[in-house]
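Next up is one chain by itself, shown in structure tokens, the form predicted alone.
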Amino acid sequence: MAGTDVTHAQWTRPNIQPSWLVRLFDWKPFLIFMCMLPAAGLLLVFLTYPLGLGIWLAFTDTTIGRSGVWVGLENFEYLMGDRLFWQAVFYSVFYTSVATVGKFGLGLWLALLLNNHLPFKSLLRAIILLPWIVPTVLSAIAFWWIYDAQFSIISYVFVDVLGWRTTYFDFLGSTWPARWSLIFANIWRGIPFVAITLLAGLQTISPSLYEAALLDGSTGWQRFRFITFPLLLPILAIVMTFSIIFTFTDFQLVYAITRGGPVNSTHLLATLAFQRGIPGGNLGEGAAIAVSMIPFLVFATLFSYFALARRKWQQGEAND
């Protein structure tokens, strides 16, 4: 029996007791706070960093090789009565506008039409993504050369092959042909985002709704109506923020071919801030002119947020 009691007390394992390290990280807040710790790091020196210090600029007189001092908000005062600073917002406002509108309606028409049992569908969804994965500034070149006033393929054809005009087309030696033509070289690389984006969200929609709808004597219209578009929207809230995000603060596609001209009717805010900031000199004012779109973009993510929260109300489920 004595026998048996040693033997039991050998094999009992000793309560130790963890160390203060290993109840610290066994602490739930505390490991979450260590394992976000690196990207939060991260974020503050690559995104927090540059952001702090372009708004500090916008408050100040900085120059190239001279540093500024604070002259508050000097800066945006005169702005406010600058017209080439309103007129590159309300081009701004108009490009963003209406290569969305196109980008969208080409778009989701694109991803409709691939959506079907089409031939060779693999190859053409390919050979739509071609505009989206050429880089940006080659295909700015593309458009340049298309626009060109002596060598433009469109004027060829139009005068030389077909002889339906006179005289070469003159694209961007006036404002307004500038301006749309730049429109559609964006709405050109922009579509394949949205259409290959909207065809996966297409994809998730399940085949037997339609197979219903159909059975109830559905209308094509009435199936978009009340079956893709409703399932379709949050994608489309996300895609359209992004979307809008990214033409606003377009720059390279712009500034490669037109550089803002002729005579500034086609800078962009972010064309603008950077001719002001860099081939200027004036490093607060170009600053400056990059906040004032701050605004703007802080809109578009409202949008694509109460779009979503609105859908999630629709379908009953609290809002994150």
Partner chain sequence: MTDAAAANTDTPSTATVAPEAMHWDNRARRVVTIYVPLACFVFILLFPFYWMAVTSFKPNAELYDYKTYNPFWIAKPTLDHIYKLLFDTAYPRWILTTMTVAVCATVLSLFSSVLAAYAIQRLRFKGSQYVGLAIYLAYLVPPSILFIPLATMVYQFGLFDSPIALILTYPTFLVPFCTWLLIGYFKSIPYELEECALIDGATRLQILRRITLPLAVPGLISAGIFSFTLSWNEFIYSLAFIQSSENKTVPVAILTELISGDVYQWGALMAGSLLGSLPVAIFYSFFVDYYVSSLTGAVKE
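After the form predicted alone, can we look at the form predicted together with the partner chain?
Keep in mind that what follows is only the chain, not its partners or any molecules around it.
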């Protein structure tokens, strides 16, 4: 008995008893708490709390420099009768739907093109991602210059080089041309992200599926319809949810190119909220406009959730 004690004592390392602090950090619940603290603290203070505060502000008549009182639904009632608000809702929905269709149609096409065996593959990818890397406002300013009424390069090409038109385009001067110009700039900026992420999705699809389909005598369209598209759908759903949310709440492009003009026709909900809330000073009303975006965002998130649920169903189907 005593002998074993001696040998055991020889095996233990010389006294390196860790300090109480080290032992505290080795205690798992404490360690988890300490690890989560910075992230959770930042998010609770600067995200969750402001989200709640924003909803509360929407029910008050707060203005800059004066804290407001609870006014119930007054802000929303006012917005119900506000023609500009409804115009912004309409344009936000229109902008999001057209831009999303454009981005995903063209992005998918570009992804399919890039999925071919091509020379300089990584250089090509780097070039294609560029519009997405460069800060939005800075590329928006470039578009602003391209859309200039007098010195637009597009007008120059159509009028002076090709001779297809006799007058210069008025891109940003009237309602619909301005709306389409913004949508085009948004699609331009969105294509790279969609293309690169869908390309990643395409590369996970096993070539053996295509070989099997080829042996069965499928056409190119059939292979796209029955192999590529269904297998790409889960990624497509996630990327699309992100894209819808960030297009719907877009601010930079519109603010940089038209600032909501001409005659407020290109306001999105975010730019209208900014205009009423910060320079206009009506924080309560601005918050109400911002809060009215939430139902759309919840809808987009649910869409993603059900698309993911569909993915599980698909995987179950594949296992059969």
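What you are looking at is a predicted structure, and each value in this text was computed from that prediction instead of being measured. Residue numbers count along the first chain shown, from 1. Rigid core: the largest C-alpha set superposing within 1.5 Å between the two forms.
A movement of the C-alpha atom of residue 38 reaching 2 angstroms or beyond is seen between these two forms when the two forms are aligned on their rigid core.
Superposed on the core, the two forms barely differ at residue 251: its CA moves less than 2 Å between these two forms. With the core held fixed, the Cα of residue 204 is displaced between these two forms by less than 2 Å.
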